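Just one chain is shown here, as structure tokens, and it is the form predicted alone.
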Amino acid sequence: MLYHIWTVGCQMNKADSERIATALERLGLRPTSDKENADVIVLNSCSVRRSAEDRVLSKLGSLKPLKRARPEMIVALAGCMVGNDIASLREKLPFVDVFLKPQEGDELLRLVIERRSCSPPTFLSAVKDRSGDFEQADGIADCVEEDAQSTSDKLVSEPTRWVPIIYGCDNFCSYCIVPFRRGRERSRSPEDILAEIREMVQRGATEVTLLGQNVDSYGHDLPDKPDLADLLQLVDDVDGLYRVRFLTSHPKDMSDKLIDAVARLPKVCEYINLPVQSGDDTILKAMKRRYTVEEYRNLVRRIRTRIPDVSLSTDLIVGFPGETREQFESSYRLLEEIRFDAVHVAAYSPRPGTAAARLPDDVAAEEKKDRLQRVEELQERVATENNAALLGKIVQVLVEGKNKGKWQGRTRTNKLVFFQSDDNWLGRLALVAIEKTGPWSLQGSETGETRVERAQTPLSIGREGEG
């Protein structure tokens, strides 16, 4: 049998992703690019903006020749469009055999069994604590294929993994969904993330990224009380592995204890994604951020005093309910102020649900769009030139594959690196010397290979913009 899974949105849903493809592979399904031949579709989908839940529903059309043509086949809708309503999704969508709520998958693994008429029954069930991943239970081995097991043994992982540390959110800002979706913040324990990221590095995996809608918020309802600066130092310690990244973080919630751990630990990345979504603060207020731009401020202040040559992203909504001119003017001004690596903007839309949707969406389609153009632009100009100071220089680039003949990865500061060369440098830390810069990704030829983190040499080549 095989699957094909399309992913869309962030990066926890992608990590769902991987774990339905997982468990899948353990019973014995092989992945396909061709939805047409395969025996199990899954669409993960993604509810923040009203634009990506009409991807998937376009998506789910073009499935409806091939579920008449093909009745036998699995067509499975998952993540934060499936809320609390399935049967009201299932009289929308009559053709879809299985909806998952985020971080399910039980449903799913027991038709596939039943449609292998597997003998003696058996089932595969979702773990039922904290850690939401999927487990074989007692019987499995009956309907998995001869050999499958020890290729599920064998599977190589992919160089870069993304790793859920805690589910859910608290916060409920105004225009946000999740919460809703995907719940209260529950952590996953320590020694489970440990556990799932030696078993990533034994199948070939060299950087983790922990995940969390609010990932400063982990541990806070585990028994100790670890917080992610603790988690960190523990991932640090693993054999093998190369590096470490998170997100998503809260600016009211990133503590200088997790600033001094990004700056101490050696395998923990100079990259923090650090959401501001706007720059006036009667306009932070309505979305319920519970933090002021001064305070923002002052936190940009201590991280880039602590590490220097960290590199910032942000997420921007233009067009909020309510938002003037004037006020979007204040966040164009800190986005020059600031002057991030990369920005994420968006216009608002409302959400169905959320408190903001309640507001009157008041700002013209025409005005928001002009406003994310010029968001856009400016930061256009202001990678470039972030960009351009790296010309010449040498830096550490994790491969993570191929792209269109040459190998492509990133730096420990996240940038996208592109370079030529016949060796394989799949998975390895390659030293690139920059040839080509630009907004949104740099050219370079490979010097050599090194394993060395955070070098104390005179040539730092775990830092971007020495050497």
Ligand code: SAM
Given for the second form:
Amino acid sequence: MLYHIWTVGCQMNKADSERIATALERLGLRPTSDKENADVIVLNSCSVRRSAEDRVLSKLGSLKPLKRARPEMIVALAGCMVGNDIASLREKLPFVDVFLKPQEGDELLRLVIERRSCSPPTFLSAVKDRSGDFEQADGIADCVEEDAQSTSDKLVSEPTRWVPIIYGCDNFCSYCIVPFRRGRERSRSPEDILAEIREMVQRGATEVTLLGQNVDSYGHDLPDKPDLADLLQLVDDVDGLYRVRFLTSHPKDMSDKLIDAVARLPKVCEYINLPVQSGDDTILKAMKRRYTVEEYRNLVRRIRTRIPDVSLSTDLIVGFPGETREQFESSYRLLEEIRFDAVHVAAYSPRPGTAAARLPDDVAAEEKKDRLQRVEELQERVATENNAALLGKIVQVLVEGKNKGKWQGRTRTNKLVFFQSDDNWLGRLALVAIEKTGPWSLQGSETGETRVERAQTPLSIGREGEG
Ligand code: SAM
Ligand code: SF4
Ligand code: F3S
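In place of the form predicted alone, output the structure of the form predicted together with this ligand.
Zooming out: every chain and molecule, the one shown earlier first.
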């Protein structure tokens, strides 16, 4: 039997898709990128904005004729579009065989087992781990199609792996659907996480990213209340691993202890994703973010003082209900001031059931588009300038795969780098001299290999005193 998975949404969704793939492979299924021939098709969906849902619905629509021609094919809708009201989804999408909430997959496995006429208890116990989640990855990432462009690039996700450490979110930001779809926060035990990471390293992973919607609140629900800094210390000690990252931090929860761990631990990369969402206090309050712009600024100052070579990225929403031109300008000025390396900007999209959905969506679509565009233009300029500072420097690149004949990887600060070489660099740490920079990526020549976890990046190859 063949399966095909299509994923939209965040890294957590990608990690979930890997787990679904693992579970299916344990049942003997094989991946295919050709959905026409698949026996099982899983669409792992996202609900964060209306546009994400529309993409999923259009993809589902394209499956209808396939399902009509081959009724025995199993179509599953998974992920954040599957809320509590499965009955109404079933009514709207009668050709979908099974609906799976995030982190739930038993029903799909049961259906596959039924079709294969196997004995359920043997299979189910073989594919489930102690906590009832899907058991861990088994070299399956390469079958996951993240989106239409990445289908064929099988090598890319192998050396770098996602590890969910805390599920759900308790924050209930007023615009956000995630807590309603992913439930309350549940941390995995450090033992469980470490066992999974060791297994990944044995299979060739050299970098892991610890995931949580609010990763900084890791551990508060566990018996000994370990925090993210404690966990980073443990992961840093795993032999064979070169790099550790974590996503996503909430500004109200980022402690000095955590900042110190990033500064101190050699494998923990100096890259922090710190969503600000708005540069205006009234909007932040309406968003229920629970920090002020000044508190955010102070946090950035503390991070930059303790980790001078840190790279910061952020998320921003434009056109939140009631956001005036002036309030938007405050966000714009904050971005100009902080000069993030990356900004993920989105136009506000009302999500049914959230607190903000009760407010009038009163910023016109054209105005939202205009604000979005202004942020994108600003960020292109800032990223161009930030990256230009790396020209002539040597950076350490963990190579993730090949793209259009070039090796592709990332610096510790998460910048995309391309270089050419006939050697096999997959999963290795290359030193690359940067010869060309742009807003979204860097290009250079490989000058050697390193095993040093924290190279003093970037290294200068210019005249003495430079860089
Ligand atoms: N937990 C992270 C945080 O605290 O920012 C982000 C998780 S959310 C899945 C990813 C991003 O989607 C958010 O940072 C926000 O910018 C954006 N987002 C969430 N809800 C949105 C909405 N209703 N409209 C537009 N963008 C939204
Ligand atoms: Fe959504 Fe806020 Fe939770 Fe992030 S912290 S997932 S934006 S509710
Ligand atoms: Fe989307 Fe769910 Fe992630 S709504 S962004 S897939 S947590």
